[in-house]
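Read the single chain below, which is given as structure tokens and is the form predicted on its own.
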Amino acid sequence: MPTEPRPARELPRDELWNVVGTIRHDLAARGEILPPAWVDETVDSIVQGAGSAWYTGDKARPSALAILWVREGHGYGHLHALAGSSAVPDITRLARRLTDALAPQVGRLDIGSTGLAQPDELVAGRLLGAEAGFSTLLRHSMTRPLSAEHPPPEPRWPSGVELTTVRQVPMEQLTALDWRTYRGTPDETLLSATPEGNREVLENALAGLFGTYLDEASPAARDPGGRLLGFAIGCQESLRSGVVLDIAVDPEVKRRGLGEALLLRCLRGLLALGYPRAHLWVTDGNVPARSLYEKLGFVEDTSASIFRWVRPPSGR
């Protein structure tokens, strides 16, 4: 039977480190990238009381762990289930504990998960979806082989586009365009809830915290007047895989082929650097992006759910 959640700082440090390390392993296995010191920093914040985390089970054998971060007035959580028949009840109970821990001014929480088999993850999503404020955002991991024998096609650029690289564009322009690109979409605030936080994510990407930044695979496009129209960021995911970390296109010039051209330039850059595989993530509801990726040879290899909670107008 699932147990009531208890503060994770009660766990022995070694046990906590093992569980958080398993989370990192599982995220890496499905192609998600975390900063190098993430495990130690997360454990330190929990032990020292700076981070909020809860577990179910007992100290000698925890059955599930939940971690909560709040940044810029937005909540981010992660749930991890260890083996056991109570995994789904534990995860749903911990998800509710995360919402209960939010301050009244925090109106939204996005929760990732690891450790659940995909059918169980979908069951947990359905159970949570029956409660006020919860919904599930399904994201797909997609991959594409890269080879000199069958290279990605040459990009066809819209008329008047001038090319440079992301590194050569002022951070203010990158941040403003990235923020505009995702406003009003299911991905809005997925990584950051403010333009300032969005800037920090982009700065971290160029600094290599999500994998080595690759200038050769990170094109940017301007119009003749110097206005930024779009960009793509390519990074090293592993020695055998490059990741398309971000694609942003000005909403005013969408559906003119610029996103496809940027992606092709990114893929050709990854191939030139010797990566035999490209990887990216796409949200299920982003039909135009998913159609483009499939057109260019990407195939879904796994999926992951984000449990999203939005505070009901009258409170919980």
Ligand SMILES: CC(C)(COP(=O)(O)OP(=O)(O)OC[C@H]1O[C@@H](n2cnc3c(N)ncnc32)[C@H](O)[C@@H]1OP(=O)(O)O)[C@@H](O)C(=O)NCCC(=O)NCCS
Contents of the next structure:
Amino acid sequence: MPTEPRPARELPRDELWNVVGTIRHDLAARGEILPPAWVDETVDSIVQGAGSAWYTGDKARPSALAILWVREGHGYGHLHALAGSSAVPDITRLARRLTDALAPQVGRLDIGSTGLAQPDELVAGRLLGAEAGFSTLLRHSMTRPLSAEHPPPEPRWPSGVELTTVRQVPMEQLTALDWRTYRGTPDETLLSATPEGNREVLENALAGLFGTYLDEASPAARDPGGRLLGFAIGCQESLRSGVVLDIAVDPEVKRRGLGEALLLRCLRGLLALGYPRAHLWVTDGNVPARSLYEKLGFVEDTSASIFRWVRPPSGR
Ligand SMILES: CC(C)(COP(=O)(O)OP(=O)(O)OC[C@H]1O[C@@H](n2cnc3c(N)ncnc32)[C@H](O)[C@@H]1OP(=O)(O)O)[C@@H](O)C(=O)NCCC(=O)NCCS
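Can I have the other form now, the form predicted together with the ligand, not the form predicted on its own?
And the full complex, kicking off with our chain again.
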């Protein structure tokens, strides 16, 4: 039977550590990398009462956990189902608990999940989707083999483009372009809700918090006047896989072949470094990016849902 959510700081620290550790492990298994200190920091903030988290089930045997973060006025949540028959009711109940916990000025919440079998994840998405404010954002993991026998073709750069690496570009320029190009796409608030938050995500990427940053797989394109036109960031996901963390082209120069050239350069860099596979995540509704990845040989292998909640006009 599903139980009412209770504050997770009641849970024994070891139990909490196990569950949060499992979340990190499950995310890593599907290629979503978190900074090394994430587990300890998350557990500490829950235990010390600074972070918000709830569980269902028994204190000695929780059945699901929900964690909430609020950054820059935007809510981010994570749900984790432990083995159990009540996974879907627990998860939907906890998702509602997260929305109830939001301050009135927070209008939006993106919730990821782990521990649910894919059919259960879809059922949970459908059940939540019947409620005011909820929708589901489907994200796909895509991979592409890299081999010296069939290397990604040489990029064809649009005329006038000068090449450098992401590391050489001032952070202000990277952030400004990244922020601008995601406006109006389904991904616009997925990682951060403000330019400052966006900058932090990019700084963390270059610092290697989501996998070692690889200069050889992170090209940036400028015009002759030095204006940044686009870039791609390639990192090491594991010894057997490189990950394309980000690719962004200035809206003013989209559809001129730059995104394709940047991605090819990134893939050739990963191949040259010896990675036999490239991996990335893309949101279902991001048609330009999905088409680009499919064109360059990426194939979907798994999917994950983000449960998105937008505060209905009258509150809830
Ligand atoms: C995705 C993105 C990098 C593509 O860059 P771009 O320079 O416009 O793409 P290109 O001109 O090189 O196009 C290459 C291929 O991508 C696909 N594509 C690009 N834009 C497209 C669009 N608007 N609709 C459909 N397909 C599109 C096509 O397959 C195209 O090949 P074609 O020209 O033979 O049809 C760019 O749209 C962008 O910066 N988007 C916002 C950031 C983002 O979503 N990044 C991906 C996160 S997963």
